[in-house]
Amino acid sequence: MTEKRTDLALEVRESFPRNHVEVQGVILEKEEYLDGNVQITKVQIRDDAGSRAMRKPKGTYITIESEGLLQGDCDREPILLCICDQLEKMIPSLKRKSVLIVGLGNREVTSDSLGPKMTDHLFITRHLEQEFGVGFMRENDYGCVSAIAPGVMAQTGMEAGELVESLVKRTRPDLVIVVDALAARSVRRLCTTIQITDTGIAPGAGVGNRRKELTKETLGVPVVAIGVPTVVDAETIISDHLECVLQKQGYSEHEIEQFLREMLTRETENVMVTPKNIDESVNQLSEDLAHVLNHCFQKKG
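How would this chain look by itself, in the form predicted on its own?
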C-alpha cells in the first residue's frame, strides 16, 4: 500500500497489519480520564528494533485525544489540566528548569500558525529574573521562561533550527519546548489530538518538507515537542476510503494495491487538506497550549 503520512506515533503503531500483536521494542499503554472524555495513549520505543519498525526515534510519545478540544463552549480546564499533568510527568522537576519555548510555523498560513500564535499568549519571565533577581522569582513562584517564533525559511532566509541553535548557545536554557502543527492520517484526529514527545522534532516531516531537526543531539539540551495535527494528506484520505470500499467488495490486497497505484496521481501527491473552521480551531488551541505551559511554570492556585 502507499505510505501514509503522519507525525503521530500512535497512528504509525495503528498502521501495523495486526494492531493487537506486540511490536518488538514498542510498548503501548492506554488510559481514560474524565469519564472517558479524554483518551491518553503512551507509545514507548525502547530499542533500535522498535525504532526501525516505527520509523521514529527512540523515546516516549504521549497522545491526548478529546473531542472537547473542538468544543469552544465546554469547560476546557479539566482537559488542559490532564495535558499539563502528562507534560509534568514527562519532565521531572519541570518548574525548576529554565525553558526556551519555540513556536514553529508560518504565521501567514492558518493551518501552520499554531506555534507562532501560541507564543503570543505566553507569560514570559526570563527578563524578570535578569532585572529583579532569583529571589523575586522564588518569592512569586515563577519559572524562567523565554520564547521565540522563528518563522520559516522563506521569511528569514534561515532555518528555524539554525536560529534556535544560536539562541540555545547564547541563553543556555535547561530545556527547549517546541510547539508545532502536525500532519495526521485520520481526519477525526484533526484539532482533537495533542502529541507530546521527548524525542524532539523534525519540522515539516509530516508534509514532506523535512528541515533541520531540533533534538538533544543538535541543540545540546533536552527537547520536548508538543504538536497538534491540523492537516491530512489528500492521498491518505482517498486511499483509505477506497481501500475500505474495495475490501468490503472482496478484492485481494494485491488487487487493491494495484488499483490505488493507478488511481493516485501526481495531482494528489502534494495536496494537504484542513478543516473549514481551521482558523477558529487554531486560535483556540494556541490559547489552550499557552494556558497549559503558563500553568506549568506559574504559581498554582
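None of these values were measured; they are calculated from a predicted model. Throughout, rigid core stands for the largest set of C-alpha atoms superposing within 1.5 Å between the two forms. Numbering follows the first chain given and starts at 1. First, how it differs from the form predicted together with another copy of the chain.
Once the rigid core is overlaid between the two forms, H241 does not reach a Cα shift of 2 Å, moving by less than that. For D47, a C-alpha deviation below 2 angstroms is recorded between the two forms after rigid-core alignment.
Once both forms are fitted on their rigid core, the CA atom of E253 lies 2 Å or more apart between the two forms.
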Contents of the next structure:
There are 4 protein chains.
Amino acid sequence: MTEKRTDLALEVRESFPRNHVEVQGVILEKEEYLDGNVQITKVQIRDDAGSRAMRKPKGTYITIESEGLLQGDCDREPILLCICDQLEKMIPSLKRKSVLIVGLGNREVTSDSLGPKMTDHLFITRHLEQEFGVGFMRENDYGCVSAIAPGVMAQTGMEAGELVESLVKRTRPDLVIVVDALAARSVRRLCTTIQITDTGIAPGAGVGNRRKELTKETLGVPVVAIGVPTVVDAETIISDHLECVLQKQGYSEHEIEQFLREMLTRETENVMVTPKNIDESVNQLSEDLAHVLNHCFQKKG
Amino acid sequence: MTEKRTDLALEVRESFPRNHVEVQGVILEKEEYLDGNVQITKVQIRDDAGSRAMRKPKGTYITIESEGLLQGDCDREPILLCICDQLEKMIPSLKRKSVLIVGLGNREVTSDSLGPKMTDHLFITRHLEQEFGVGFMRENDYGCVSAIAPGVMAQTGMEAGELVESLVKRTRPDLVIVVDALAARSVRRLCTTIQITDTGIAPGAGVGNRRKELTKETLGVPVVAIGVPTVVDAETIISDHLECVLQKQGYSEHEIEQFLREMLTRETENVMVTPKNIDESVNQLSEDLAHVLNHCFQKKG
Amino acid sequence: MTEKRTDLALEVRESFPRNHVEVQGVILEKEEYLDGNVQITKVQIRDDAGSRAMRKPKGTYITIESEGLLQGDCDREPILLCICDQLEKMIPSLKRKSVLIVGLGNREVTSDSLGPKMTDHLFITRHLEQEFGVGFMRENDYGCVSAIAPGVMAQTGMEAGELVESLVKRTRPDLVIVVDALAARSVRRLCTTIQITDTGIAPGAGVGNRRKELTKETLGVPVVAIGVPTVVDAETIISDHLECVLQKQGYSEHEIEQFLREMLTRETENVMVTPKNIDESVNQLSEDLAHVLNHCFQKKG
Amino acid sequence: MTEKRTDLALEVRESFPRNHVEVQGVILEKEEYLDGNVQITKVQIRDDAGSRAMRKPKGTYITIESEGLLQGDCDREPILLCICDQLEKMIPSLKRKSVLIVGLGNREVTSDSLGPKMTDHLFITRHLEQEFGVGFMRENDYGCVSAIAPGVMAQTGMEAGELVESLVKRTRPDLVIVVDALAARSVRRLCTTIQITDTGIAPGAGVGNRRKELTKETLGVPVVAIGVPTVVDAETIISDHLECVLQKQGYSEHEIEQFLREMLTRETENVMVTPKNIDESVNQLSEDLAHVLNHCFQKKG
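Beyond the form predicted on its own, can we have the form predicted together with another copy of the chain?
Up next: the whole complex, starting with the chain shown before.
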C-alpha cells in the first residue's frame, strides 16, 4: 500500500486494514465529552513492536477532536478546558513546573504559522520571577513561563533544535512544550483535531521540514508536543479517493499501487490542501492554544 | 462530463475533448516569447454560439503563462514587460486614459488577497492632478490613476460592485481595471498564469464569491480584468486524476460520472488546493502586477 | 497668544484665560461616573457668537475621559458602557437606524490607524438584510450596519469625502458615524479621552489632513464623529511648557509670543508627540470603539 | 546641567559647552562625502579619562548623517555604500568572517521595531554551508550569515542577552553585529543618522530597556553595534528649548536647572517624540540596513 503522510498517530492506527483487531504493543482507548461533541482518543505505543508497526516512537498520543473548533462563533471554552485536562493528566503537577513554550514554524507561511502566532498570546512570567522573586509569583499564583518562536532555517540559518537546545541549557526549565502545525491524511481533521504527545517532535514532522528532533533525549527534560493538522498532502487526498474507487472495482492492492505510481506526477508535489478559511482558523487556534496554556500555568479565574 | 470549475477561458477551451478541432465562434492563437519561457494564448469568443459553447461572455481573453513567475529569484522584468505589451495592445492609447484600478478580494484571506495587496504598491496620481493641475501631470509624464480595494461583503456589508459603481459615477474615469484572484483547473497554472480580458468580471468568478458583475454594461466605461489563479478546487483535482485513470480503464463517460458522484463527499467542499508557497507567491505577484500597471500609466524609466 | 492646535472642543474651552467665566453662547456641563473614574464633559455651542469664539461649528461635543482606557489590563467594560450611553443620548432610537460607519485615516501610520483598525472588529450586517430580509434581522435583533475604511488620498487618489458621499448616495443609510484619530493639546489626554460630536468632521481635523468635510450638509444625513487624540504637536508641548515658565517670570503675553516665534524652528515641524505605547493603545482603542458600536447596534447580551 | 538622554556618542561630545576645545582622551574627526550630502564623524574614546568624561565605553563611534535617508524617493544606494565602507574599515576582512546578526527590539512597537524588521530582509546562508559545504559557499561567493530577532522580555521571559549568549556559545560565529533603535537628543537626527560602534551594546541603551550588555566581554567575540535614533525623549526636547531661551535671558545654569525641575512633571514620562512618518521611515531603514549587511557579506554585484 502506498504510504500516506500523516503526523497523527490516530490516523496511522486507523490505516491498519482491519481496524477492530489489536495491533501488538499498541493500546487504543476512546472517550466522549460534552454530549459527544468532543472525542478523545488515546493511542499508547508500549513497546518496540508497537513502535515499529506504527512507525512512531513509544509514548502516549492523545487526540482531541471537535468540529466546534472550526466554528468561529461557538462557545469554545468547554472544549478548551478538555484540552487543559488532558495536558494536566499527562504531566503531573504541571502548574508547579517552570516551562519553556516553543512555537515552531514559519510566521510568514499561513499554514505553518500556528506555533509562532500562539506565542504572541502567551502570558509570560519568567522575567517577573527574576525581577520580583519567588514570593511575588506565589502571591499572584503565577507559574514560571518563558517562550520562543525560533523561526525556520531560511530565516535564521540555524535549526530550531539548535536554538532550543542552547536555550534549555541556559535557562534550565523543568519542561518544554512545543506547538507545531501538522499534516493530516483526512481533510475532516484539518483544524478540528489537536494531538498531544509526550514523545516530543521527531525529525521531518510538521508542515515545514523540522530536521532536528526535540525530545527528552536531546533536551534533557520532558518534552510535550501539541500539534494541529492544517494541511493534507495533495497526493494523499487524491490517492485516498482513487484507492476507494478502485477497491470497489475489485482491483488488488498491487494493481492499485501501480495505478497510483503512474498517475501521481510531479505536478502535485508543490501544492497542498488546506481549509478554505485557513487564515481565520490558524488565528483562532493559535489564540485557543495560548489560552489553554495560560490557563494551565497561571492563576485560575 | 462533470463540470470543473475554472475562471480561465484557456482551460475551458482545453476541456473540449478534441482540442485540435475548431469550436465555432471561438478563435485560438498561440505565441511564444523569451525563448519559449513565456507562452501567450489569445482566446477570442466572437459570437453567441462561441459564448454558449464556452459559457463565457464574448470578448478577448489573453493568457500569459510563465514558470518564471513562480521563482522568486529570477529576473522578472522581461516577463512583466510582456504583460504590459498585452495590456497596451488591448486598450489603445492606454497611458492617456484616466483609470480606476480595483483590487478585488479579501486582504485577510491569503489566497484571495492578490487584489488588495496589489493596490498597496500602486503609484497613485489622481489627487496630484486635482491639486497641481494638468500641466504638472504632463511635465512629469504622469497618468491619472486612482485605486480602491473595496473589501468583501462580510467586511463592508456592501457588494464590491455597489462600491465601484458609485465611485465610477462620482469620479468618471475613462477605464476601470480590476485585479482579482482566480480559480484554475490545473495546479500547474497556479501563480504561473495571468489572464487579461476585456469582458470585465462576471458574477461568481474569483476565489471568493463576487456577486455583482463589473462590466462595461454595469459601469458605463470599458472594464479590463486581470486575474491570476491561486486555487484549484479540491474536487477538481481529485476528479481530474480519477477520470484520467478510469478513461484508461475503458470506462464510459457516463460510468465515470456516476463514480465521481458517489465518491465526492461534502468533505472536500471546505478545502482548497494552493501552492505550498502561496503566501510568498501572492506577495510577489501583487508587487508584479502593480509594477506592470505603474509602468503602463506612469513615466517610463 | 500663539494658537495651539487641538481637535478637542473641551481643550479650546479650557484655553480661555478665565476658565470659570461664561463664554457667550457656550454651555459647559460636567459629570462623573464610576466613582470619579470617568469624567464626562458636555460642551454645547449654541449660537454664532459661541461658534466664533470657539472656532468650531455649532453643536454638542461630549468628552469622556478615563485614565482606565490607557491600562490594558483593567476592566474596560463599564467605561465602554458609558460611551454607549452617551451615543444613545445623542441619537434618539439609535438602534433602529441603518448606519454607515466610516473609519478615517491611514492604516499604515500607527497614530492615524485608529479608524481603519476599528472597522476590522465591527459586526457587519447590511448584507444579511439584503440576503435574508427584514424578518431575519428582527428575529436576531440585528441592526443594519455597513462600514468602510476609505483610506487616504496617497492610497486612493480620492478624498475620503468623495468616497463617503458617493456611498451614502448609493446605500442611503439613516446615519453616518465617523471614527478618527485626533490631535490634542495636552499629553495627559492622549489615548485616555474620547470626543463624540454631532457636528461631523470639519476640514483639517484629525491626525492626517482630511480636506473634505463630512457633515449633515455634505452627506444629507446626520453625522456623528467619534475621535480619540493620539498625538500632540511637538510645538504645542514645547510652547505650553515655555509659556508656563515665562508667565511665572512675569513676562507679558506679547513678550512670550515673541520668544516663541524666535525659538520654534522648522525642525519641530516634522515630529510629533505620542504615547510610548501608541501601538498597543491604538489596537486596544480600535477594538474598544468597535465593541461600543457593536453593542449599540446589535443584539444585547 | 540637567542630563539629556542620548545614545549617540556624537551628541554627548556636542554637549560639552565649548565644543571647539579638546576633551582629554577623546578624538574627533569629521569627513564629508557625496558633495556634502553625507557627513561622517568619528569619535574615538581612547582612555579612561575620555570614557569618564563621555560616560561611554572606550572604543570607536562612527556617525553617518544624511538627510537623504529620510526621503523615500531619493537614490539611497550611494549613501548605503558609504555605510558599507565604514563597516569594512572597522572590521578587517569582514567578508570572510562568519557572523550572527541580532535584531534587537520589539517588533510590535513601531519605534523599537527596526532591528527585528531588518532581520526579515537579510540573506541567510549559514544553513547552506551546513548542508552543501564550504565549497558551495566559495563558488557562490557567500559569507556565513545567521540571524536572530530575540524579542523583548515581555515576549519571551528571557533577556535578549541570555538568548544571544547561549546562541553564540552554540554556533560560535567570528563576529556579532547588533542592530537596534536608539534615542537621540536632537530631532534633526531622527531617522537620518546611523551610529556604528565596536563597543557593542551597553545596558539601558536603545529605545526599550535592554538590560544585559552585549559586548566582547560577555560574548567572547567582537561585537559591532549599528543604531539609528528613532525617538527623542519628550523631556529632552522641552528642556533643550527652555534652556536656550533662559540662557539668552541671562539666567545661570543653576537657576535654569531649578526651573526645569519644577516644570517637568510626570506627564511627559509616558510620551515620546518621533518623526511623523516613523512607520515608513523604520520600514525603509530596516530594508536599508539589511541591504548594507547583505552587500558586506554576500556576492558583490
